[in-house]
Amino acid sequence: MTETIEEVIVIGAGAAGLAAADALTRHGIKASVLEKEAHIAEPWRQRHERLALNTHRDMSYLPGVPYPKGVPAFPPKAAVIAYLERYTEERGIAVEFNTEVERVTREDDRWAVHTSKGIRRARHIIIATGHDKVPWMPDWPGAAKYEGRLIHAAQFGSPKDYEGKSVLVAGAGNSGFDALNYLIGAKTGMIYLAARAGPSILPKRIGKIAVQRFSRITDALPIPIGNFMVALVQRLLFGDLRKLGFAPVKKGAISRLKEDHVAISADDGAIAAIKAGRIKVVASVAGFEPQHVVLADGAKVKADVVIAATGYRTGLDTMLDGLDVVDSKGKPKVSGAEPGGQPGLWFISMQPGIVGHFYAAGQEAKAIAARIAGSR
C-alpha cells in the first residue's frame, strides 16, 4: 500500500491558517487544515462578551472578503466570529476539527505530523497556531498563598465581575490596557496599574479618525523614524507619561514591536482615567503576601483581584522539540514568509505587527503560498 504524502498541512484554523489555505488554493495547491478545537473561532468564543478588535475593520479582514456593511469600526467579538465562519464557507475551506497536533518531526525530505488521530505526512507544514496560544504568568514568590483572586488576563470575563472590588492590573502592555479600558466602564473600587516600564501607547481614535488607519504608512517608515513618529503622537496626545508615575521608555515603540514582539497598546479611556485618579500607577509586582501584593519598591497594595497581563507563549517548544527552530520562549527564530530553519517548515502570523493580525496574515499567506508554488 502506497503511503499518502500530502502537499501541505496547515496547523491551526484561525485567521492566519484560513488565509494560508485560501492563498494556496489560488495557486492550485490543496492544503489540509487541522484544528484542535470543535469550531471556527473557538478562542474568540471563550473570551468576554465586550471584547473587540483594536484594529479598524478596513484592516481586519482577509483577502477578498471584507466585512459586511453595518459592522462597527472596531469589530466586536460576535462580528469576528461570524466573519471567520463566513470566510471559511465562502472560500470553501475544509477544516478537520478536533484534530490536535502533538508533535512535528522530520523524516528525510518530508514532515511527519503526529496528531490525536494518527500520523500524517506532508512536504510542507505551515504553523498557524498564533503567538498568544498559552497564557503565561511569572512565578511570583508567595502567589500560591495569596488570599485574593489571581488570574491571567485571558480569564478576564465580564467587567461586571469586578464591580465593588479593588483591582490591580500587572502589566502595561496591550492586554493590560485592554483590561483597563474595560474596567473603567464598571463600578469597581480602586484600580491599580503595576508597570515595570513606560508603555508605548496610541489612542484608538483621534476625534472620529481611527489611528490604526495610518499603520501601513508607519510600517513602511525606517524604524528610527517610526519610533519618532509614535513617540511624538503619544507625547502630543497624552503628555509626559512619566508625570503619571510611569518609568521612562527604554526602547522605541516600533523597535519593541519588531525586535521584541511587544505590541503597541491601544488607549480607549484608560489614560484619562489615570489622570483623573481613577487608576493609580504603581511599581511592578515583586511578590505576594496572603493579603497584599508586594511591589518592587517595597510598597504593598491590597487588591481583591489581580489580573496578570503578562503575555503569552506559543507552545511550539513542545510541538517542535528537537528541530532548533524556536527560542527559549517558543518564538520562531525566523517568522513570516521564510522557512523556519528547515526546508518546508513555515510560520505565519507568529508575532504582533502594527498593521494588525488579519491584514498581516493575508500578506504573509500570499508570500508563503507563492514560495511553495515556486518550489514545485
Ligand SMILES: Cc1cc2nc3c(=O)[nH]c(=O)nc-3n(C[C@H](O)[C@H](O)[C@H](O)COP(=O)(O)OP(=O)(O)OC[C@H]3O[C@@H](n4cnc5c(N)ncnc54)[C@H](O)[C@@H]3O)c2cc1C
Contents of the next structure:
Amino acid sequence: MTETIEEVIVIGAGAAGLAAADALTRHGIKASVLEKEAHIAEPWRQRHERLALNTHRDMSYLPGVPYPKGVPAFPPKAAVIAYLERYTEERGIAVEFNTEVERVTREDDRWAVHTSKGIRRARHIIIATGHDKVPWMPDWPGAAKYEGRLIHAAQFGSPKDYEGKSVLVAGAGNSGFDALNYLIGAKTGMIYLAARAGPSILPKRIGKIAVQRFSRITDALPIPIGNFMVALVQRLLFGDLRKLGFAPVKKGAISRLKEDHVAISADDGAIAAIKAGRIKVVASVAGFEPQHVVLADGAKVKADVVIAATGYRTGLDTMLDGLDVVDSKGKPKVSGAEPGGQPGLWFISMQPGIVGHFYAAGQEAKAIAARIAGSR
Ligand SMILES: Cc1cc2nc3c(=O)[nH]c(=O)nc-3n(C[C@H](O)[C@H](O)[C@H](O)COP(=O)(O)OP(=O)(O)OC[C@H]3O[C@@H](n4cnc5c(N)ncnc54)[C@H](O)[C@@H]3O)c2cc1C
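If the one shown is the form predicted on its own, what is the structure of the form predicted together with this ligand?
Then the entire complex follows, led off by the chain already shown.
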C-alpha cells in the first residue's frame, strides 16, 4: 500500500491556523487543518465572560475579512468567537475537528504527525497551536499550604466573584493589568499588585482614540526610537511610575517585547486606581505562608484570592520533543516566515508583538504561504 504524503498540515484551527490555511489556498495549495477541539475558537470560549480584545477591531481581523458593522472598537469575546466561525465558513476552510496532534517527528524528507486518530505525513507542517496554550505559574514555596485561593489569570471568572474580597494580582504584565482593569469595576476589598518592575504600559484609549491603532507605525520605527516613543507617551500620560511604587524597568518597551517577549500592557483605569489608592503596588511574590503572601522585600500580605498573572507556555516542548526547535520554555527558536530550524517546519503566531496576534498572524500566514509556494 502506498502511503499518502500531504503537502501541508496545519496544526490548530485558531486565528493563526485559519489564516495560514486561507493564505495557502490563495497559492493553490491545499492544507489539512487538524484541530483537537470539537469546534472553532475553544480557547476564546474558555476565557472570562467580560473579556474584550485590547487590540482595536481594525487591527484584529484576518486578511480580507473585517469585523461586521456594529462590532465595538474593542471586540468582546462573543464577537471574536462569531468572527472566527464566520471566517472559517466564508473562506471554506475544512477543519478536521477532534484530531489532537500528540507528537511530530521527522522521517527522511517528510514529517510524521502522530494524531489521536493515527499517523499523517506531510512535506510541510505549520504549528499554530497558540502561544498562550498552557497557563504557567512559578513553583512558589509554601503555595500548596496557602489557605487563601490561588488561581491563574486564565481562571479569572467574573469580576463579581471578587466582591468583598481582598485580591493580590501577581504580575504586572498584560494579563495582570487585564485582571486589574476588570477588578476595579467590582466592589472588591483591597487590591494589591505584586510587581517585579514597572510595567511597559499604554492606555487603551486617549479620549476616543484607540492607541493600538498606531501600533503599525510604532512597529516600523527603529527599536530605540520605538522605546523612546512608548516611554514618552507613558510618562506624559501616567507620570513617573516609580512614584507609584514600581521598581524601574531597565529595558525599553519595544526591546522587552522583541527580545524578552513581554507584551505591552493596556491600561483601562488601573493606573488611575493605583493613584487613587484603590490598588497598592507591592514587591513581587516570594512565597506563601498558610495565611500570608510573602513578598520579596520580606513584607507579608493577607489576600483572600491571589491571581497569578504569570503568563503562559506553548506546551510545544512535549509535541516537538527531540527536534531541538524550541527552548526550555517551549518557545520556538524562530517564528514567522523563517523555517522553524528544520526544513518544512513553520511556526505561526508564537511571539507577542505590538500589532497584536490577529494582525501578525495574517501577515505571517501570507509570508509562510509564499515561502512554501516558492519551494515547490
Ligand atoms: C486573556 C487573553 C487576551 C488576549 N487578548 C488579545 C487581544 O486583545 N488581541 C490579540 O491580538 N491577541 C490577544 N490574545 C492572544 C490570543 O491568544 C490571540 O489573539 C489568538 O487567539 C491566538 O490565535 P492562535 O491561532 O495563535 O492561537 P489559539 O487561539 O490558541 O488557537 C490554537 C488552536 O490550536 C488548537 N490546538 C492546540 N494544540 C493542539 C494540538 N496538539 N492538536 C490540534 N490542535 C491543537 C487549539 O485547540 C486552538 O483551537 C489574548 C490572549 C489571552 C490569553
